[in-house]
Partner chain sequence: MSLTLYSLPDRQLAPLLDAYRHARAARRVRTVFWAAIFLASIAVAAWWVRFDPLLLWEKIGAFTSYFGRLFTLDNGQPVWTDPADWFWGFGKWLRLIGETLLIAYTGTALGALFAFAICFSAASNLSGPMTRWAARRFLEFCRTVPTVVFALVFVLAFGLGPMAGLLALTVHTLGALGKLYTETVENIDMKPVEGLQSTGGGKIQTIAYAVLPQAWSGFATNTLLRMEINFREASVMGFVGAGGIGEQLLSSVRKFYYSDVSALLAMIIGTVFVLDMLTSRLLRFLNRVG
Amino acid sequence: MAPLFEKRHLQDVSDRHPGAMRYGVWERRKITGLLLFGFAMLAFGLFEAEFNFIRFYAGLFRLGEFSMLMMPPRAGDMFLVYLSALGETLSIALLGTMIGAFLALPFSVLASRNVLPAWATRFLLRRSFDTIRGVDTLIWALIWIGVVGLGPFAGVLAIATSDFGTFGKLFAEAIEAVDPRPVEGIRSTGGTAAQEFRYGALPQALPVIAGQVLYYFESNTRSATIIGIVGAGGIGLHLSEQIRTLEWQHVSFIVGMVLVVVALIDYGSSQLRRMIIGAKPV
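Can I get the structure for only this chain, the form predicted alone?
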């Protein structure tokens, strides 16, 4: 009796909501077309990239040779130099992240739909964020090196510029996603627009903003290593030099140092996020 009852119940629901229970001919064709388009784009991308399984298979053996050359990792008498450069990389990542976050916060408030009703200002700020974050950090590093010269200062400016665009978008979305009821409660008591934002929206958005800043500090540690290769200071400069001189054991040592630091930052930031927003650490 139970299977028969369930079958009749499903049939009744299907009769009342035909669009939700089964796909029509148009829906099937649309899904099939999207799948075929996706496969076609994948095939076109592999063709344009000159993907070759034979070359890939042969390259795996070459990768194994490089791995053997990197063993064991060795720093020699350069350990203190590498350690100092790694500290410089961390400083670049931290300063760039914090500067980008502090500069982006007020502009993200103006770009939030629930704070500023002016459409033109919000549109201009949103498109500015898109333009800035559309340029990779490495490109910003090359630009700032041309402006202020080689060194960590250019790296800080590059990360701060890139993060300004990213944080502006993320912070604005975090502010727009807050629960409107506390804001409406403050408004009902006669609070000003500034008080509505300060006591109603900002306390809800700050934990999310803090979590985003912590994540990007971890990500920017890797970015600071890359931009160091083009002359923006830090451990990346030494990494590029050791690759050019074929000192593969030094290369593996530098890469290992960066991996350890990123893992420690990831663990520390996960603990901080857990304390700030109650996120479960990984």
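Starting from the form predicted alone, produce the coordinates for the form predicted together with the partner chain.
Excluded here are partners and other molecules; the one chain stands alone.
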């Protein structure tokens, strides 16, 4: 029996009815090519990283051993020390997020198209935000340690710096996304540019901004748990020390504490977010 249609007719059909085919033959080939390239890169990456199954299984076996040794979690007489370090971590996250947000707000206003149509400032500010964001929080922590010395203060500044880059971009996007009609309404009644921004744009942007700040506070608690590894305060120092000295029960205890606190903050901030912006998810 002859086939219903042959492969070469496919090109004909897609040429004659371009709208009926969701993507043409060429696009399909491009996607296939991309996927093949992706898998080839994956294989190459694994090869370059000296990935092999003997090493992998030996490692998994050791991981299994570690997790046996982790049970039950135990803090010994270090419980209060860990608790205070965890408080320090939370404080670093809170202060860092807030400082970053307050510093970013004025700059993000200048970087949004609908407030300041000037092209040069916007370009310059956006690139600066990108540059700051391109550097990981841990690297910023290293740099700030060089400036203010070891301790939680460097951690606060590191979180504030990297958040400044993130918030600058996000706030500017939130301000650009406001509905122009209220702004025009205020302009039509003779409002100044400042009034246009204060009463037209800001009431729309502020709930979005507050939601983002809350979300980043949550994610910064996670970042703040690790900046201690380079000496910038918080529970990270204890965590890395306990891992390096193979005190697995302490490790699981600290990780458990962090998980509980992050879950609590997650819950609290999603409640707050709902209060601020209504039932809409961010």
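Residue numbers count along the first chain shown, from 1. Each form is matched to the other, and the largest set of C-alpha atoms that superpose within 1.5 Å is called the rigid core. Because the structure is predicted, anything quoted here is derived from the model rather than measured.
A.B. asks: Rigid-part split between these two forms: do I145 and I265 share a side?
C.D. replies: Yes, the superpositions place I145 and I265 in one part.
A.B. asks: Which angle, in whole degrees, describes how far the smaller rigid part rotates between these two forms?
C.D. replies: Relative rotation between the rigid parts: 7 degrees.
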